[in-house]
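Have a look below at one chain only, the form predicted alone, in structure tokens format.
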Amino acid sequence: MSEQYHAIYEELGMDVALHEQMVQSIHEGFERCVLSQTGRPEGMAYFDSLVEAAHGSRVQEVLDHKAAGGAFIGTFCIYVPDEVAWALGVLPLALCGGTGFTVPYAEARMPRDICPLIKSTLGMAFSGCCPFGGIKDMAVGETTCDAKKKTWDVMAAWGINFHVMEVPQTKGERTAALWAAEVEEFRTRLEELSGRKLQADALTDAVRVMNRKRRALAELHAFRAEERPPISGTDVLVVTQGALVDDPERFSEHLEALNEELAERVTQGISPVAEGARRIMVGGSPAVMGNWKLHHLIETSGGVVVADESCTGTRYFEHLVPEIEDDVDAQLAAIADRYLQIDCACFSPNAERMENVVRLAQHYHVEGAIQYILQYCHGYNVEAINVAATLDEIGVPSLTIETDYSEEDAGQLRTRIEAFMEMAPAVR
């Protein structure tokens, strides 16, 4: 897949084989979960090549922007605010590794009890795997778990340049005050690294671009709504993978096209969802690049996903940002009003999660929930028995699967996803 970048991740100072096998791995997932599907849109093609440009043409392309005079800095959580970022010149891309190929390596060196997404990407560094690793100018981490958390201390105290986000775990007129002057420093440091200062116009344009990122997903997620929606839910969960590593306005004019291809589909009556397939909506967990085992097996179990509860799903693109313009500081503070509306499980107490719920169950026509736990999620797991609850409210019944990134328990959580679609009520 990758053999052409091959010299590039000999200079990297990668390891070249086994980074060959990892990316062998993720492909033969993607072939079996993905590419295996039937009556998919031709507008998917674009987006199935991201998976391997992930790991090829994408790391050429931030070494492009080096070389321009550019910076570069690897995230782990949609907290983090892109749009300024991109104003300074500074290429933001998410790093979260959702491959179990990696994780062995990060066992060996950290606690096996802690989730596999931070496994995952930590052992793509063990290992000599994540072609980022060494080009990256910073590291930005939030505080939305305590796994995360420590592990931030680590890896600044093996000397890498880390920048840490706290995120409040209560909403409130102090604790707003609190994110907004994270935005501020997180602008600070930004312009430290690389080396210019934030400009209104720069940032105007920024949230622009993110703007038309958003209304796009928001446009393909509307598609799902629909009795047969156009596309799967498996596909659209890579679709909205990709979103977090590609450069967003070559991204966004692909998904514009895709979303007018999906538009003729409705208009034709065209779709790849069998007559009776369960509406389920997943919740929890992110399934970061890597991850599609959970949607393939409730779409290979008489299933359909038609909403996606989580940060690769609504809580990635739901709410713009104001296009406010000439006003740096009214700027940053609606671009903080903006992420602190995303409703993570780190909030305590989370009324707004189970508003939003309750909302996306109604719009999507929603049968079913599973809510999807990675292992050692803590937040997530606990508050499944709020979610649980707030479902049986509205008659919407749900399953909680807790999982990790292997293969060894997909027949078991088959033999669970289609016991639970038989007993959930149609509601067409």
Given for the second form:
There are 2 protein chains.
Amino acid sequence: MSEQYHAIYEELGMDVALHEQMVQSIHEGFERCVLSQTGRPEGMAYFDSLVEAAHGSRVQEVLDHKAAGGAFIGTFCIYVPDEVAWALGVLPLALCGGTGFTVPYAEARMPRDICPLIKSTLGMAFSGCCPFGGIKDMAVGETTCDAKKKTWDVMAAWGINFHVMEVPQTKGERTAALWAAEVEEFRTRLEELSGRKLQADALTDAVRVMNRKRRALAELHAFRAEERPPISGTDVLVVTQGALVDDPERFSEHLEALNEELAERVTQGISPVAEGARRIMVGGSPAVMGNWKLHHLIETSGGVVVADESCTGTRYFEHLVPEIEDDVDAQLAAIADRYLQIDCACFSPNAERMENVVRLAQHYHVEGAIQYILQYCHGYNVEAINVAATLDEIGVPSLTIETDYSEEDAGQLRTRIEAFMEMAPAVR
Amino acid sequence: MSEQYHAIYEELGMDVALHEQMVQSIHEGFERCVLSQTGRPEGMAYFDSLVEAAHGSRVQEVLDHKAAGGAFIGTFCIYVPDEVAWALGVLPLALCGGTGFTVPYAEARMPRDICPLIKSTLGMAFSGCCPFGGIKDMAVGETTCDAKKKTWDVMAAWGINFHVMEVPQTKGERTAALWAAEVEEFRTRLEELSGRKLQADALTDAVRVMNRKRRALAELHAFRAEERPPISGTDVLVVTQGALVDDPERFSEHLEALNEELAERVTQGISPVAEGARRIMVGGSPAVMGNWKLHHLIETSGGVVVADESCTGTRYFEHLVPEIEDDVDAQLAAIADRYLQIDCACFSPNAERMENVVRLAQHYHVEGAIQYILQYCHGYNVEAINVAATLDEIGVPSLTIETDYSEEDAGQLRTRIEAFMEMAPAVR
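Given the form predicted alone above, produce the structure of the same protein in the form predicted in complex with another copy of the chain.
Time for the whole complex; same chain goes first.
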């Protein structure tokens, strides 16, 4: 598969054989969970290819970008404003791991009881399986959870060039000012890294690039409100995951084409979703590339995922940034403001999230919600109590599932999900 | 034991029989871990009595305080500035649970994989075993960890009057301003609660009261630097735990008397510590009243705990607040500034903590450090990596222990601790 990049991997000092095994393991999961589906839109072919590209052609693109004098940063959270990087010719790429393959390599050096997403990410670096780790000019962390926050400190102590953005924990005037200052500091840090000054026109252009991607994703997700969605929830997840790693312009182009195909499918009444499938909203922790476990279980247990209330769902694309011209400061302020609308569980209280959960459940005609909690993710795990109560108030039954990246609990989860499907009352 | 307060407990709607069982279970642990020691200072009698008082006479005192028109708040973190409450006639009391007895009651309603301190605290409330929960006028939470932060949201949703202070996650000018504003808001909230205005003289007095307690604790802990400390580490922990719940003036009075006794002991060469006992620093998570597990294990395995680098140790009493007269704003600013010196693992990066770990290890002539991690406490757990590396640099071996409030792992821990004692090189 990724043989043509072996020379590059050798040069990057990676463990080529182990990396090949990892890619193979990801591909097996992809075949089992995604490619096994039937009635998929033709336009999915491009997004399917991104899974392979993430450990192949995308690496080459990053190297080409660097060879042309551009900088490259790794990020771990959708709170990091890509626009600012993009406008400075800095390529940002989400380095979040979705494979269980590398988890043991992290557990050898870090506490076992931190979330699988962090462990997968770190394990990829520790095992020599991350093509991007060694070529990034800087890593950008944030303070959205204890485990990540403290991990950045450890990585910094181990010599990795880390910039940490403080995402506040409450929302209000004071913390909005704090966050705006953090965005401003991010700009300064990236100006130093890139050796460029942030220009108004470049920033407006970057905002447009990212907004275009957000609009295309919003359009994609909107199809899920259809009585019989023209695309499965698993496929929507695959597309959204791709948004975190692909070139934004190329991504938007392909997504706009897919959306056209989906509109046509709606007109023609084509849907891969079985009639009577339970309409499920998945909420909570993100499911990044490599992780299709829950969506696959739901959609092979009589359900269809019609909404993703997560960082690989609505949290990623909702809220456009106002496109302001000729005023860097105003544009930066608008960017800061947009990101602060993300209703991450890191905020206390998080009334906005409760409102959004209700809005999404109603908009997508949800019949049941499954709260997806990555094991040891305190934020979404504890907040699940308030989310379940909120859903209960509007008559939407919910099930909270805490799981990791392994397949060990798949049978048990399937039993619970099937029981939930039978329980969930049809409210259509 | 607490029979004389049964009528009060009935009136508070508590589960009197269960509460009695809990008190009994705490007392059994106290006998096993604390009272079983020999050669204890006479002055410990008062501090021993605080364990019983916490579920007896202290409740009566709080009720008397309320009957006299004073307000009462429950706190869960040493970041909450007691001075501000005290100056407004508001009695603050730390409601942190140190007993495993109530943990199952929390696990029935909350995720199991959050730390035992939070579960013990919540379980006490849920099981009708907390005398203070029902009489507090307000609970004051903070944002020092994900699990607590999100728990406050759940409690607020369940109708508990919660005020949450945002403790920042990085240290710098911006966040110092944020924290100062949080202290100011805390003042406003307590002024509303108490119906009083904060007066300069009352605030200065309150600062003096708390500083007196800090000085006395600092003097107590200083004795541990002696070659043969006149008091065990377990007893120092008992005293420090008492500081979180007792009346501060009475506490200081008794502690000053104990310190005199200890000074006399030093002169006379009296020590309960066996010659050649390994000098151990315990660092990381706090051990609140009811929790004497680790100190007991260390001090019955050939060690003596000579330093507590924790919220029930140095973090609690180091740094006095400058005593400023006739200027409420300046005094509040000084208070905010003092608290921001606490090097909680919630800060990223946490260079201050590394410096303090080195300073304490050297000052107390530490021969080994045991990092005490309450299970699922991501902050101290991940930071343990950097702490261990820091200790290693100065030649202090360390052992990281992650444990909960149960006794199930006591045997295994003892084996590990004994092995560590043999390994730790004497550096005296």
